[in-house]
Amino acid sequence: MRLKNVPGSKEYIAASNFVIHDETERKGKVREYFANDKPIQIEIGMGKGQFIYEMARQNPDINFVGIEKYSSVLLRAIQKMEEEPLPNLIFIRMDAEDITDVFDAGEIDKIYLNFSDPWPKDRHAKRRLESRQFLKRYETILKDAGFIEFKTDNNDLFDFALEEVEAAGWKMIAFTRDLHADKKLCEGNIMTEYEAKFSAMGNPINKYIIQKP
């Protein structure tokens, strides 16, 4: 379970140069922080940043933005960047519901959703990052034919996500219910903190890749 309160974390984040602080006032200008024309990919709900940090390290020709709403875990990602800074990675502390207030239409090339909160109660379905409501938001900020990659060990959430893909009219590119046994989809796979934990427990990892309609 993620810690939601670490004393001083908000102040630490507010003083960090690795975080975009005026995100809603700079809609459509995220590229200015990288000062280049490279593609931009984002991870929503990045946790401590293990996945996106490694993605940025391995892919210097792509710009990455890590999004996390909990200060306590974003703090850990910032500390990692302070130890080993990467020029193609920056963070935003925000709620995913506000995504279209921060990124402009067609600004993003790809979105990663890794081990999202399943929000198990039916009345909270629209809060799930894989819901049709969120897919509509992603459709706005993604470039034409942009992609989403989603991983989870929660089978109920994955079932729900598959249904939402069809309901929202997105194109299914590939999916698996056992990522680590799928040689093609697992090629080059970078594990998140949760993925390493859950797979070590023997939990199969679900994944899909979908494309903007």
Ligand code: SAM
The other form holds:
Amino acid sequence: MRLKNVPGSKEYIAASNFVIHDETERKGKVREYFANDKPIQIEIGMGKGQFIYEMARQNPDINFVGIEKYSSVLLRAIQKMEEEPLPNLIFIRMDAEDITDVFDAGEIDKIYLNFSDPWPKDRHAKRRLESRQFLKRYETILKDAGFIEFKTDNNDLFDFALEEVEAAGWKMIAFTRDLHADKKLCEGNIMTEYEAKFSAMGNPINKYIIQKP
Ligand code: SAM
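Same protein, different condition: the form predicted alone was shown, now please give the form predicted together with S-adenosylmethionine.
Once more the chain from above appears, this time first in line as the rest of the complex follows.
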């Protein structure tokens, strides 16, 4: 999701209390912001934040962090928080490549990846958020036996992601090629914006749940 550049979005985000700031000294800031010991779950590439906002609303005993690279998209999530603030949700504008600079080792309980950009060219495989390079970063920040949940309608990306899980030695807990037809895995499912859009077009949704090795 890459909205056209929204003039003023960078300045708006810089002034927002719903965003963790300080590019250079972010480690430890998230726990400081929440000021409690509740588990932390993150969504990487949250887009406008529909999924993580609803997750936070339904789960007040979990802290949520939404991570998004582009200001123009993050802006929408901030505006939603301004309308109806939630104490257990915060955002960071960043490239997930730097994720180990932000979170301490073992700090994160669970990571959500929803409808990640597919980067279809082979030479860009390592930019995919499900690549073994990213799994390595996630392994660092996740607690022991922590989980990743990934959803996409893109079958090629899902095939790639399954190969990467095996190559990186993660444990497959569950997967489906048609989430909305899978009663067990779909229980309590919160739709993302892309999920609503693509499933309305008739695309089946793939999902895996994997556990840190
Ligand atoms: N998760 C949302 C959903 O399911 O509706 C948005 C999906 S959209 C296709 C992918 C989002 O991931 C975009 O907003 C994009 O800017 C963000 N993104 C892609 N690569 C990223 C990265 N390396 N770090 C942070 N965000 C990233």
